[in-house]
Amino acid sequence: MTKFNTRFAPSPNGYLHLGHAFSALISEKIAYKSSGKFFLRIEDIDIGRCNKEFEKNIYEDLSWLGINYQKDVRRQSDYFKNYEVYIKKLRDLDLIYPCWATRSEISKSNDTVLRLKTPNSGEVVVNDLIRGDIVFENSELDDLILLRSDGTPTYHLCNVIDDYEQEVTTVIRGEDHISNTPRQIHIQQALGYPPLEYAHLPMVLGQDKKRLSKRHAATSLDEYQSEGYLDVSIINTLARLGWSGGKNEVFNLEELIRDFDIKEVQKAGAIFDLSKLDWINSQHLSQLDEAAFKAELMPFIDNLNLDYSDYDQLDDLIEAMRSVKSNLSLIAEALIPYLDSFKEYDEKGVNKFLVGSEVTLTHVILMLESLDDWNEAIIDEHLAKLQEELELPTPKMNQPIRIALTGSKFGPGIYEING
């Protein structure tokens, strides 16, 4: 089997978003499935735009998703002297030249940059595992800037050198980098490096088929973690972006590693559907045993500062509420009526079920007041009789009771509610 050495190379100038996570996840799985290596590289060469807080966030998000990388993380800012060596090599080979054009012309300054001499004829062929061979005519490519006027190397030069020195064999990244690839191949050829394989993943799009942004859904991994989506749910959803292989729609990490094949990834944009993530998260929550589910939920309950010290049915309540919402944050909020006094009603639920149900609720109150023994079986029996007498469908009977007691139309079975 061919070994794939891959890398994930984010710039710490913002929080990781779903597109980043998509690339990191696929890169890692491809490497480890082939017994190769997966590297993390921090591309912080543009020091003015980079932030240590964002770099810290990169490590935290990858850890949360269980994405493992080689211990020797490479930070580009530590390699300025190294890049200068390669600039000198290209200068000695007469493959770069100073240029005062472009922006300096406009600003009327005398700043200079160093550009790579690009062949005027011939073509560059990108070997892409997803899209096949992509051909670029050299005559359509400009001479790439390798050294800025301030003396710092550009992303393209550092990227190529880093890939070579880390022994990367396969570059997996978003399709927005396709236009960068032939330019980087020119640098590889100038430095005498062996060719790499590429896989340009489809862009992550919203439901309107435009690039995913805040108007579609949360984009940063931090937001999904704080909302209470499980790491396995994010991985499951990301893997399904543009890939329809495998045996099951809902799968764990081991099944993903077993079934994933990058050649099965589609070329077209990958549509991110928040409702699909909600459904997948609900499925994974349902597969947790009671102890694991409680352990996942308790931090979200505690964040609400709810006092449950005197509530002796907490475990039963948590288990009963497992499926009422799609993420842990919403499930915790749904517990408020049981652990604290609620301050507002679900307006839609009130209008749909409570308004006009005054007579029904009056009958329910009178029935409950008449009972000497309150237990599930007895309440169930008397409510069933009352429902039959009033000739009501189940929602018209149960939902007004639930909303009156909890303020919400979501909750456990009506007989489990402890008002």
Given for the second form:
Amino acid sequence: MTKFNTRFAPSPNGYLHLGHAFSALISEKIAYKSSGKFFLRIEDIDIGRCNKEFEKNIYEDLSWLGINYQKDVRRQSDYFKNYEVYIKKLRDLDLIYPCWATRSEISKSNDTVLRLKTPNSGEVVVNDLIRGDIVFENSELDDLILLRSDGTPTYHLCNVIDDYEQEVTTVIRGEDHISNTPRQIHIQQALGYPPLEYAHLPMVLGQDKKRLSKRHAATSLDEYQSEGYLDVSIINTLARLGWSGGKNEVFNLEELIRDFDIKEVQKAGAIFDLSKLDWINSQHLSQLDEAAFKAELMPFIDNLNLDYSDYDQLDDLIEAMRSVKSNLSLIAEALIPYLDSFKEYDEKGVNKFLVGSEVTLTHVILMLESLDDWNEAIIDEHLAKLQEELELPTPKMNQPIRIALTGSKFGPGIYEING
Ligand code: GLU
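Let's see the other form, the form predicted in complex with glutamic acid (GLU), since the form predicted alone is already up.
To see the whole picture, the full complex is given below, headed by that same chain.
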């Protein structure tokens, strides 16, 4: 089997978003499935636009998602000297030429940029695993700038050199890079490098088929982590973006590695649906055993600064509440009424169930006050009797009680509410 060496090459000029994670995940899986290598490269050649905080965030997000890369991370800013060698090589081969960047620069100074001599006729073929051969006419491509007027190499040059030096065989990246590819192939050819294989992944889109942005949903991975989506849910959802192979909708990493085939990825934009992520997250949460679920939830409870030291039924409460919401931060919030006095009533719930139920609740209070012994069986028996007497369907009885006690429609069985 051919080994694929792949890489993830983010520019640290912003937080990683879902599209990045999609590329990183697929690149890693393709490499490891073929016993190849997966590299991380920090494309910070444009130093002015990059910063360390974003770089740190890249390592953290990849680690959260369990995406493993080769130890030797390559940072472009450490390789300035190296790129100069290649500029010299291209100059010696007479493949680059100086050019004044703009008219205004000509008048200002003698600063020049260096451009690659690109053929005016013929074509370049991009060999794409998802899209087949994509043909570009050379006449439509400009002579790419390789060295800026300030003497720094451009992203395109560094990207091509790095792929070669890192022995990358397969470039997997977003579709937004397709137009860069024929230009980069010209640089490869000028430097005498072997051709690469490409896979341009579909863009991640919102429900309205526009590129995913803050308008649609959280876009940065950090936000999903802090809202309490499991790493495996993100991976599951990302892998499903644009890929419908495999047997199940809900899968773990091993199943993904087993079933994933890049040739099955669709060309059209991949629509991200938050409700699908919610559903997938609920499925993965429900697969955790009691201890594992609690371990995942506790940091979110602690984040709310609740004092639950006197509450002796925490484990039961967590078990009873584990499926009321689809992410851990919302589940933790749903515990507030049990661990603390709740701050506000759920308005919709109040309007739907509490308003108009005053008589029912008065009966319930009188009934509870009349009981000598409070235990589940006795309360159950009396509530059932009362419901029959008042001729009420169950929700008309239980929901007003639940909302009155907890402020919320969501909750455990009515007897598990303890407060
Ligand atoms: N640094 C580029 C970016 O962040 C990616 C380049 C590539 O994957 O070739 O969009």
